[in-house]
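Take a look at this single chain in structure tokens; it is the form predicted on its own.
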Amino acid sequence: MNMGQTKKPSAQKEHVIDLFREHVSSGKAAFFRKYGMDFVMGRREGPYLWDMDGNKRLLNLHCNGGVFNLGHRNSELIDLLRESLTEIDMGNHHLISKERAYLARLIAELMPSDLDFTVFGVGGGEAIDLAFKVARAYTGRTKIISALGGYHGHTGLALAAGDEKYRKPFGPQAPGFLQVPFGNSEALAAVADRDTAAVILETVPATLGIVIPPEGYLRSVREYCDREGIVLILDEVQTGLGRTGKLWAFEHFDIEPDIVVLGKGLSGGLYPISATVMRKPLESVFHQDPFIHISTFGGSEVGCRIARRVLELYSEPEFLNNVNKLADHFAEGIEALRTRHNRFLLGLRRLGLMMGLELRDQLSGPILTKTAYDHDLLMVYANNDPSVCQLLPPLILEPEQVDRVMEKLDGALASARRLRPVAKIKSKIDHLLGK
């Protein structure tokens, strides 16, 4: 799969290539120089970065997996910035914050129901952990059940949730924690019982695959919920903020969670935030000591004033509206390529500007991950099923924007469709001699 590059990098290209080896990882650096893939992050703007060198730009179609939904270096969120450091810092976490609450109090205005109170952290993690930690301390209970396939961090008890691919090198599982099939209320209820204390899923599921939840499961969910007492978390750290084409997910669905997780997008790409939403009974577990949960680094007054204006950006009726535009711009393209690669591009999952592409087998994510990449497209196939390649683009994109990414995306389905059997070939290789 290694088609090289077609200029050779510069001397400090090559420089900082051996320092991200030598110290920050060897695995990657590897993994990046034998697939011809070894981009150096330099100029960035809207969707599109630059490799170090200039010699190559991708246009961003994984954006993190939602960092980027305003896209790199949104100019006004860069004024923001710059003026809020002309008069804020990070703030204390021991003191109360202006900033904290006027961000938290738009949070609420914009949530359903009593979903009034947030916690706020630095990433993914560290708001799924404080998740399970209220939801076990408000019921009294342990027991904590996730979706196979799911992904919700690589913290601690935020990594328990997951599939054991990402516990299993570290150690022993925490207890407490079990998984069903994603979209499966039967199987929830099976291994429910008396000591549960949360369900976690994620809205759509984006490491899994795209997974749009089937017709009435999410619904079914809340109501076994409501029923047993359990906390409904609802992981929208990627699926919220608008990718949907509404403001959170869950509006798709005419459901509530007791708590929403937020992070990625709410940074607007320049400051990391994240936020851990509650019902308003569930901020009871606070009373005894308001103290015992803190973040250094979480809810940074300088980070609150950026993840502010990005809410008020996200939740205007015409930012919203535009997703939905481009999303039905996107679904008309990918079905022209369906129809010219169908042997390779089987169909399109999508909620939304939540998208994946849906390929012949678990080795055409890869391939495709790899082609896109040769003509100038950064994409991620999902890693928990690799038969799906992820679409995630800004959703700043202008039409013309989504046309020029058909096009390329043309060329590297049917580059992928070419390079599969020498790669199916070269696997059936490695698997013999144990590579």
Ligand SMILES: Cc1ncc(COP(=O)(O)O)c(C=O)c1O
Contents of the next structure:
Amino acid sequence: MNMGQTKKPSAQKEHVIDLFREHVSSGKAAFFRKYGMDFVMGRREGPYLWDMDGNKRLLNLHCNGGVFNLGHRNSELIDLLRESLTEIDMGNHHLISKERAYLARLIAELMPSDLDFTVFGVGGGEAIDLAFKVARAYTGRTKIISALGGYHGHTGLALAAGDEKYRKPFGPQAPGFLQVPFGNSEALAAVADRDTAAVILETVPATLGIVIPPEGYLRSVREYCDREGIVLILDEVQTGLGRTGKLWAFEHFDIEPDIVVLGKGLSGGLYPISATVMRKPLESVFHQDPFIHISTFGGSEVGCRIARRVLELYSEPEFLNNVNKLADHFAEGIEALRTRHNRFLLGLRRLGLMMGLELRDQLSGPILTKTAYDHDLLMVYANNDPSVCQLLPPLILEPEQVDRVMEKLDGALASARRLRPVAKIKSKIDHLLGK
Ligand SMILES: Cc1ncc(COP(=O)(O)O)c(C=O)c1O
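Now show me the form predicted together with this ligand, since the one above was the form predicted on its own.
In what comes next, the whole complex appears, and the chain from above leads the way.
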């Protein structure tokens, strides 16, 4: 199926879309219909997902930011989940848990220095909120500094550390949050003071457009935080777990954070789980009242089993070698496409398989997202810089599949180049009409 010429949806699919419109999100239903992208997830396997009618198959090049690093429905993990359910359930968050203990020990073994303690959550935002709470309690200070255009989730404190557009309609923001441009350690030092508890950064900000930290930046932030007694939190919700060709992205920059936040891929795409991993001294904030922070579903025991196996898979040396080989394969292919489409595709940002296509302008990311969809590729532009299309393929692709991606992407780029002038005129008309 090509160029958006999808077959007429079945009555059953229309029914699902109607229900979704009436009971889940009328806005999303209208949006996807408007752009001819009303795909309803049906079968899914490895790097692919099919529309529920079976008429269209997409290759997942976004992976929900890393949730599907191992592809969809990894058979080993499914077997493990089934087997776990013959024995255990979510567990009880009040009690001592073998599953949480084993998983936390494995994380500690895989982390450097004394990043020894883990508190589990359900999602990334919740784990970020906890990181801020720990930093504030430990330092006795209030301010949290984050990067402009960064993204850490939609929960209370995480939202306050993110872009203004996501919080504006929702009333006053939590106090004590400041933002500075990513990549500029002087700007950070200019706003930090004796009341600064933490600096939080995505090691490679994804929603800002896969921005690779400039040479020396993270090192100088680390040194500054050390000097000023500020807790350095790295959000590795997207960059962790092998995505960048190392198990943790911060390993590329020769630094060690005080807190690392993990999510998405830890779930194996099957069972939600997140983790706030902290250096040993920071755990002291829970000594007085160990029950001061709880999460009923956080660190569910079946989720812990899955996450443990996920970590074992990621930390096999062959696994990361393969990620790096695939990353080189992608880079070669994209470079060839860049020479063919050099006025539209300007460059590639990349650290391992954490990649961003630099495009001509802010219209180009949304257009390429649509034409890629028409060419059976699921890609998503970076919300806080739509001139970049995020490219986060599953880490388990076969080399032949990369070649197929390049052929399809070639077609998608050619269509996007054709569509751009029309879209530009249309966006001007929409603007004039106040749409
Ligand atoms: C870098 C980063 N941090 C945190 C989050 C929040 O995770 P969740 O949606 O699981 O709350 C996300 C989600 O996209 C993310 O990309």
